[in-house]
Amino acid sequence: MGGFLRRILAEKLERWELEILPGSYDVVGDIAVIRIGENLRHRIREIAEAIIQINKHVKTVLNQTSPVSGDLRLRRLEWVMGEKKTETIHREHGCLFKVDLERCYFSPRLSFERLRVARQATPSEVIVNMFAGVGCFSILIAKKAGACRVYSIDINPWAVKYAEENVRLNRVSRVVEPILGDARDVIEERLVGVADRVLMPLPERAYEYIDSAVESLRAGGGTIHYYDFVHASKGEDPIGKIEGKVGRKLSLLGLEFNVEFGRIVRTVGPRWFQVALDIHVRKKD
């Protein structure tokens, strides 16, 4: 994607400008999100025009001016070109996800991961999604696996509002229940010992919520899909580093477990990685 953009802009930008042009951008529905800093702001409209030229369905280009941050995982976006909007409908694996990019967290870069997890679920399972956002993992599981129940929790009221709408759009209201609240509180109040499978797709906070994830698992245990960020120096194994970190925490909780699968989801910075682990936890009697 980024290489094609560079070729389109090769005759319009100076060599130094091409060298600092971001290597990628996101397309969510009919909105493209770019990250152009001050050193390229004078070229931002030309970059936006090239993106629209490449992606004929894109109607809006937004520039992300801050990192994703805070409990609600939000970012600042500024309008660059096209329709002045932040709401769109994104299509993924046969599902529809309505989202306001200014009010809710959403990443199309997790598309493969969402499908990978959905393919593991079975129709008999009860699933707790602790950090569900607008419901992408939850709805995809309901559509692909036909799980009997998915509790889809998020602390962001706007995310839960869109999750409720997405549940209706995808006709999975009998399976997916969006719940507003902090995952720890919701589990303690109503979801202790109910889950066969727990999702923790919030790398910034997952580690501190491991005990709540375990608490929501059935008496015999179950699977936790765990996500985290890690810095790995040259020669270090990012997956192994996260396995060690989580393993120490689970051991302190007195649990038996094994990591069934690990993968690097994506690179998020120089030597910084997002890692996914599938962990089977056995609760002792």
Ligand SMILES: C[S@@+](CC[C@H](N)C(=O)[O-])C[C@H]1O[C@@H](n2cnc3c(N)ncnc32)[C@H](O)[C@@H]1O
Given for the second form:
Amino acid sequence: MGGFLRRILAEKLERWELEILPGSYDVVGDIAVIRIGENLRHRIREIAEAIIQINKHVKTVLNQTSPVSGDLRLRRLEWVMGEKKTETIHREHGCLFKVDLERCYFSPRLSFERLRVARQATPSEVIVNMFAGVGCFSILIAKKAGACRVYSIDINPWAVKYAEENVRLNRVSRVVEPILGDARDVIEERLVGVADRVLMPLPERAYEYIDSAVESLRAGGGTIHYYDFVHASKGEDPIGKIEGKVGRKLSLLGLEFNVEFGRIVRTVGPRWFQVALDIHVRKKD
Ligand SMILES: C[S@@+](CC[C@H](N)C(=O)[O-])C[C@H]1O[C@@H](n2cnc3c(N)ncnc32)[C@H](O)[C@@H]1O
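How about the form predicted together with the named molecule, since we already have the form predicted on its own?
What follows is the whole complex; the chain from before opens it.
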């Protein structure tokens, strides 16, 4: 946790307790999410109090008690202090995202990545966001690029409900269409050959859906924003590893492609990385 918070807690916690204090916490709207395990549970109120003391707009502190898991990418949260709620409105790059943190996935840590992708879209584009959550990438693209159509798919009914509300909140109903369903089914049913750009922000399973992403690209091709997790030992290049993995799959599908950009989005564990690739795919007619 940040230096200022540590200084406040230094007066309240023992040295060994400070040493095992997590390195960070998230603030989503007016809710702070901490990850305090059993070993520091006896100090959870002091930690929550200090967070509220230095973040004047924080009204609620929740403790995340399970990892983000399952297809819906959800986590267990327990109330620690303040208002008893899990719903909030987060402001990011001039957009408002309403979200229930218990029922939908949301991470403020993807903020830069969302802006990076949104900056690439142009006003004439049709975009398919295959794993859209509460609509953050989709809405940001509509606001920043004024794309002509963004199909915003998610399999979680709660995420789609919030995406619909966020579309209204951000006044982008003419551009963004939230759709409930499995991305593969939705594409097969109504989005084959429509997209200039496809987003795949589900690193756990994006690889399985590459063929669907390609299917939704226009004849001629377009750009896929691909996400994956990778382990890279010392000396190994995480981005290169994912380029190899995806490249083999695209070649098997008989496609020509060019990886235009790659970056590490974040470190998710010891030597585990989340990687983003921007891939331009050419489709033969
Ligand atoms: C990591 S979250 C997406 C985050 C979102 N792009 C954002 O910026 O907040 C992945 C999302 O994919 C959804 N999902 C999982 N499997 C899916 C599938 N087969 N089809 C469509 N959505 C799916 C989950 O419900 C979850 O909301």
